Partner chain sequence: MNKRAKRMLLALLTMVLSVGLVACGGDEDTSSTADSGSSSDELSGEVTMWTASLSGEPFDSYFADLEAEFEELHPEVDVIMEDIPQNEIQQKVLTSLTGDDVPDVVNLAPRYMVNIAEQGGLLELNDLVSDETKESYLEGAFNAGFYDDSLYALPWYLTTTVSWYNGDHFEQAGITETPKSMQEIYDTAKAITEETGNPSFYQIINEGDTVMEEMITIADGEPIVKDGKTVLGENEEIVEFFTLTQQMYEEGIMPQENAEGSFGTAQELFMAGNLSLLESGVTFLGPIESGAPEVYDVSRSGEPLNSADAPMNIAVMNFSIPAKTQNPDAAVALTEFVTNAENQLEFAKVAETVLPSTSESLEDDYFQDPGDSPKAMGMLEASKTLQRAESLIPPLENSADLHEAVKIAYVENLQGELTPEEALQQITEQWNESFEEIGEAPTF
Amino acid sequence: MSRDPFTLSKKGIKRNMTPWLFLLPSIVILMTFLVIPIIEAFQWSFLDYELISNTSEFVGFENFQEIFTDDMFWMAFINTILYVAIVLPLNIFLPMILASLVNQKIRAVGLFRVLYYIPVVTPIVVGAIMWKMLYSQDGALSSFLVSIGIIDDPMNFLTNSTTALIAVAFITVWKGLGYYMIIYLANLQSIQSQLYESASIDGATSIQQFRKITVPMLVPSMTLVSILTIVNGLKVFEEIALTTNGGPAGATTTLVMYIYDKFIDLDVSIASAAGLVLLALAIIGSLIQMKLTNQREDDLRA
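With the form predicted on its own in mind, show the structure of this chain by itself.
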């Protein structure tokens, strides 16, 4: 008697279900905290939603028109782009250099790796307090710059509209330095040592080996770091909320701070529309970065 091809055995069903059971917790979390909120935000962005009375009215694209004519939105938009532009190159190259240094066979290298990773596990509240003290008018940074003649008078870097965004960006770089270093370090340890030995025999200097071997081999890690930096930079919140709260005069107000302020004002529909703009910006930025990095990888393989 021939077996029905459309009838699966119990063993076959179990084998097919096993991968989905492993994925189930991730799918539930993804749906609960990402997909459903995006759908809700999309819905609210086209409504005039009153949170307290729980009433709504369809208004089409009026919420988007309102945010695109809001000067504060454009200030937040420009601040966000500037913030990513400051953080991106620093997050790509500083951890790479750091990983190259701690990848050497030197004494107590494990201790250096731990020290560089400490900011990652340090609570952001503690880090913010430390940096606020460092950036204050009588802090160490201001005193040092006055002593070497770069600035004439002591200043608070977080209350100056010219330096506030840069100062907060450096907190983000400090916080992520060890995390991105680990990514580069894992990639570095997969590079065959014979490549460096051959280059040394051919007379290549350490700098030439770094440029011609290390950097090209680290391109996959650079892709990952750059995408993570763009996404995290676009949604930066804690550093700004804990140090400047968007000030002075909106100089550090980013898109997430703008959305947060709208939610605090119970303007849910405007906040949802701005959130969708931020989502679109994150997707576009990541796609552009992936395109540029893939092109770079193709050039290196050619």
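Switch over from the form predicted on its own to the form predicted in complex with its partner chain, please.
Partners and other molecules omitted; one chain follows.
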């Protein structure tokens, strides 16, 4: 008599349960701090919810309608996309170049690795003050650009509507540089040296080796860095709050700042609706990025 494939022995159940038991703490934590809040935000976005009195009324899509007709929301939405668009290429390539440099057999390489990592551990408040001074009208950057004739008069890069978002984006890049460099460095050290040796014998220059060996081998790290950048970029808050507070005239207001302001004004339903838009944006962005990099990985394998 054959054994029913859907009936598991006691031993089988135990064996199947074990991995789930190991995962259980993580599942509970994720449920508590991620899934349940998302479900609650989803609920609130369809209600006119009063947080303090804990009363609510079903309003359907009214909250979404309100945010989609709010100019400030669109300004924040566009700023967020622009912000990610500025930070993404810089975060992918600058740490990669740095990692390649500190992966060489040069003197004091450890010191360089530490120096590049310092921004990661520097409190953002300190970093923001430093960058504010650097960007000010009589700061070093303005003086330098005036001296080489790129700008005519000294300017404050954080209070100028055209430059403010780019200026803040550079703070984010500076802050993440060392962190992403470590990711690339770990990947670089797993590349077999024979590949470079063979390429050298074949007469490939350093730049050719970088383009044809290093970059393709770093695609998995690029995928990780780009997804982290997209997700972190979409939820940027501290750098902006500490340097421009969303100004001038909303030029650096991002979606998270918009959500924060609505929440502080006790418009939690509007904040939840905007939060769901942000979540959707993060999922779409990550999926596109994964699709693109997976395709690239497949091309390389072929």
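Each form is matched to the other, and the largest set of C-alpha atoms that superpose within 1.5 Å is called the rigid core. Numbering follows the first chain given and starts at 1. All figures in this text were calculated on a predicted structure; none of them were measured in a lab.
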Does L24 show a Cα shift reaching 2 Å between the two forms after rigid-core superposition?
-> yes
Rigid-core frame, C-alpha of S53, shift of 2 angstroms or more between the two forms | yes
